[in-house]
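What follows is a single chain, given as structure tokens, in the form predicted on its own.
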Amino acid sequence: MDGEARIIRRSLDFVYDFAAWLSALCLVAILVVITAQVVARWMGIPFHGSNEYAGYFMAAASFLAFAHTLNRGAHIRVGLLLNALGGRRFWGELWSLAIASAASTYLAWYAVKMVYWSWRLNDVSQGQDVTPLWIAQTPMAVGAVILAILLIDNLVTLLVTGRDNIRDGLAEQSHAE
């Protein structure tokens, strides 16, 4: 791999890892919101919108973690089917990554479009918190875009090198034990 390709690979891996860190922060934020909600109930203080905020953080955590998790081989893949293809595994991987790239790009496009229209129309949540929805929707859209980039990255890498960047989670797990 030449110097420019290494810089691109490191940059993309940094984006995937950074999104995972943001996802972890969202999980901590869920803990903080739920703890604050419990304390507020004990003290008889209303905490409007706590359920909505926990839900926003859950969606953000999920979408921001998708790319990192897939790249680490932690998502459930159809490994048995791909292994059964034997010498035709490349074609199974190619078909899977092509379909996944198209679907994730479609999702990312409409997630970004949803954020834009929520911002443009000044759409707010229906709960008592009256949060502008574009704020709550943005992390989900960012995660969808990062997932689309990851899948396209893996598709291009598969076409160029004959192998994608997705680590074999089961093989890594068995080596760790």
Partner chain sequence: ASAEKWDMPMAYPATNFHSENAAAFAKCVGEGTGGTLEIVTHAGGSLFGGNDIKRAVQTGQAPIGERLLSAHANENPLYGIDSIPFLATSFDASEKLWAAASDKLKTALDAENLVYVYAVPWPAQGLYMKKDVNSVADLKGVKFRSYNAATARIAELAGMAPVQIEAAELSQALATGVVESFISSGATGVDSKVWEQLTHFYDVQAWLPRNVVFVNKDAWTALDDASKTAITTCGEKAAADGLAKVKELSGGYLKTLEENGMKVSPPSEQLAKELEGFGQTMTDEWLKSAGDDGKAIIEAYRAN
Contents of the next structure:
Amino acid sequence: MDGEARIIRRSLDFVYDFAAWLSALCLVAILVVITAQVVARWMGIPFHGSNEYAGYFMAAASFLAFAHTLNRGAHIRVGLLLNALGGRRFWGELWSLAIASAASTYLAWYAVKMVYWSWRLNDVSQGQDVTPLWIAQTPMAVGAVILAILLIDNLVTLLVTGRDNIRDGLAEQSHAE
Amino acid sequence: ASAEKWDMPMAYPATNFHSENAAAFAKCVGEGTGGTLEIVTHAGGSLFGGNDIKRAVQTGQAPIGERLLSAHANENPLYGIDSIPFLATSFDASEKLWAAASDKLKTALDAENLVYVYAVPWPAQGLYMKKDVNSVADLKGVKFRSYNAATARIAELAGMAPVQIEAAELSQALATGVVESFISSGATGVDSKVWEQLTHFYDVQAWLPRNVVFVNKDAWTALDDASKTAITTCGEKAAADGLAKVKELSGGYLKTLEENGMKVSPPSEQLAKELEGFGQTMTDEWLKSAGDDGKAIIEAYRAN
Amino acid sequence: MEPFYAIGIFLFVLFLLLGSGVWIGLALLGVAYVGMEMFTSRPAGDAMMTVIWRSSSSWSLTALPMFIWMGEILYRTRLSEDMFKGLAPWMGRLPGGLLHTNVAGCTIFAAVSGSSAATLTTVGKMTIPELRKRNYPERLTIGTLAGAATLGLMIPPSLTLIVYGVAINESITKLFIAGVIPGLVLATLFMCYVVTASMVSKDYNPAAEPTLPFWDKVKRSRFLVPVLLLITAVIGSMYLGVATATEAAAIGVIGSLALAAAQGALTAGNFFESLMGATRTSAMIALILAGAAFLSLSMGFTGLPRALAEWIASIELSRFELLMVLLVFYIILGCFLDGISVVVLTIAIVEPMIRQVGIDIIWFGIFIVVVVEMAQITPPIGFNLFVLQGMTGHSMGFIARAAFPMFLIMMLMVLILIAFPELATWLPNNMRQAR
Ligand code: NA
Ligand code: NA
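Show the same protein again, this time as the form predicted together with its partner chain rather than the form predicted on its own.
So here's everything in the complex, that chain up top.
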């Protein structure tokens, strides 16, 4: 691998992981918001918009971690056919990466469009927080774009080197079940 | 024109009177256009949830929809005209207020790519309590469910302790004493069997929020005149039928509450007067945000 | 016959994308897109984002990462060793002996973990070596563990029930409380099986346990105190209504962190690992939920769920017949899909049917959970089988055969639930009326 390619590889991997760290911070933020909500209730202090804030952090936590999660093999897929392909697995991986790249690019495009229109139309939350929605939705769009980049990255890597960067993560996948 | 199908997202269950009324409206439009325009209602948030219906219709994701308009008061204070507590506290007053606001509301909706069709009020909001209340002083310190800015402000004015509870968690919160009081319609009380926890219902008729049906402006413009007429006529009919229905139901809900052992009564003279005072305060506050249009509406309403 | 034409299209694209290994969430997006393009002229992408944003930013969904995180923290503590130490003295002399620690351990850990696989790994990492040391038949060890671990999904907290509750927009707290009694009944059935198997099995010949005086047993039970405190805090706060499911989850995370700190297991590394683990797992579920939200919108536009519900009503299936049809359908689905995908894929279609024939939607949640539990141990795709394969090195076939009796017990549980629906409905109804 020449130097330039290595720099691109490193920067991309850094972006995926950095987004995941932000996502982890969002989980901590959810914990803080919910705890504050409980404490505020005990003390009889109103905490307006706590549910909405927890929801925004939830969306941000999910979307920002999509890419990292995929590379770690933690997103669930049905691997029966891929395994059955044996030596021709390359073609199966190529097909599913192509579909996934298309789907995630579509998602990213419309996620960005949604943020743009929320901003243009001055859309605000219907809750007591009255947050401008484009602010709440931006992490989602960023996460969707990173996911699309990751899938295209893997598609290109597969075509160039014959294998992608996605780890085998059956153990990771099981955690959700 | 060839036959067209319009999907109509709605937030409330199919058995709710708003949903039944809208289904009748859809049928009326189908018949009125001789089948060239078919409206298919999707109740219970099965297409878009309540929060999303307005935006969905604005942007053409759905051609027509129904929404509790006051939920969008954050976007434009005018949308909250029907939900200023203790401003219009009877069906007649509510109709008057709506008539005074109609033109301005239609203009505001039009600016958002929406064409107003019809609106039907919910039963009036009453005060659920666990004890006798004769004046605002009796409300002090009571744990009161707040779920939006207006209910939070009421709690503040009355010196109640606001507790933020989602609708889905309300009955549990009541059961365990996390809240002891809330404001809602008689229908909510019947649906959640509130008599298992609370004892009093004061029919203070705090406000009568409305569900509004609107059409995407582009979809509207593309219609032929016959279809537009059908929608307008059926909309007028739906507004009248819906109002008659809700009046009939309101009495029924209160009767059910009473039959299940709740004490249902109008507020005492003193309480009513003090609540009216809140109404004055909150109307003034609303006017500050609603500008000249709001002022014009309130003046027109009070002039009548 | 338009709806049936729609079914055909949906099923074809669904099988094509899922079967060829496209990640499930993205595959659902693809299927939904095809449905939107074919059946409505509405702008598919914008509508997609409307429902995805709504479902992803849902407040009730925040219970999900919190409960996952809690499990991740507890996995990194000494909890499973402590549980074994506390339970073993009581179980040693029972017919079936320490095999009961599998069931009891899973039952207890299920009350702090929302996942079946997490329950399996946490309990199994302790009981498998201990049981092997004492010469218990491997088949029974593996089988009971695979089955009992699925209690992680039924006894609250439960990731499956959170996903179900969010999908049908019902109180998650209520669903959680509904799972308590059926979970205990199922645990009892597993224990009965352990007793019977120990008497029938020819290979059952474990090393005898030393007898401990009663007070020593009681003293050893102190190891159970921390976990019981945690369970009381989490489930108790929900049952008493002082906390919603989400808030109980936050209490659980803080409690687990405290427990880990008390054991000296709360290192920076452990904290970071547990957090990243929770981040990935909840993102994985969130992607499926995002795809499912779009798919359910797309199906709404086709009118398919409503048409099917009306069709079911028109052929006048009895409740029992409908449930049996659904049971078979779910068992087949469960062979090839994970539980969460099964729930989100079917709920848009099944919910109208269930409501139509008047089946209690909370009760149905528990029904679904049993079925999803079965899916955990049926090949070729069964996550408990995968996990056990990783832990023990046995073949899938061996583990699946060992777990098969548990599958039958869960079938029995379904029938019991149908015969006595109060098992699932009594507690949540009672909770509401409590003063
Ligand atoms: Na559990
Ligand atoms: Na399976």
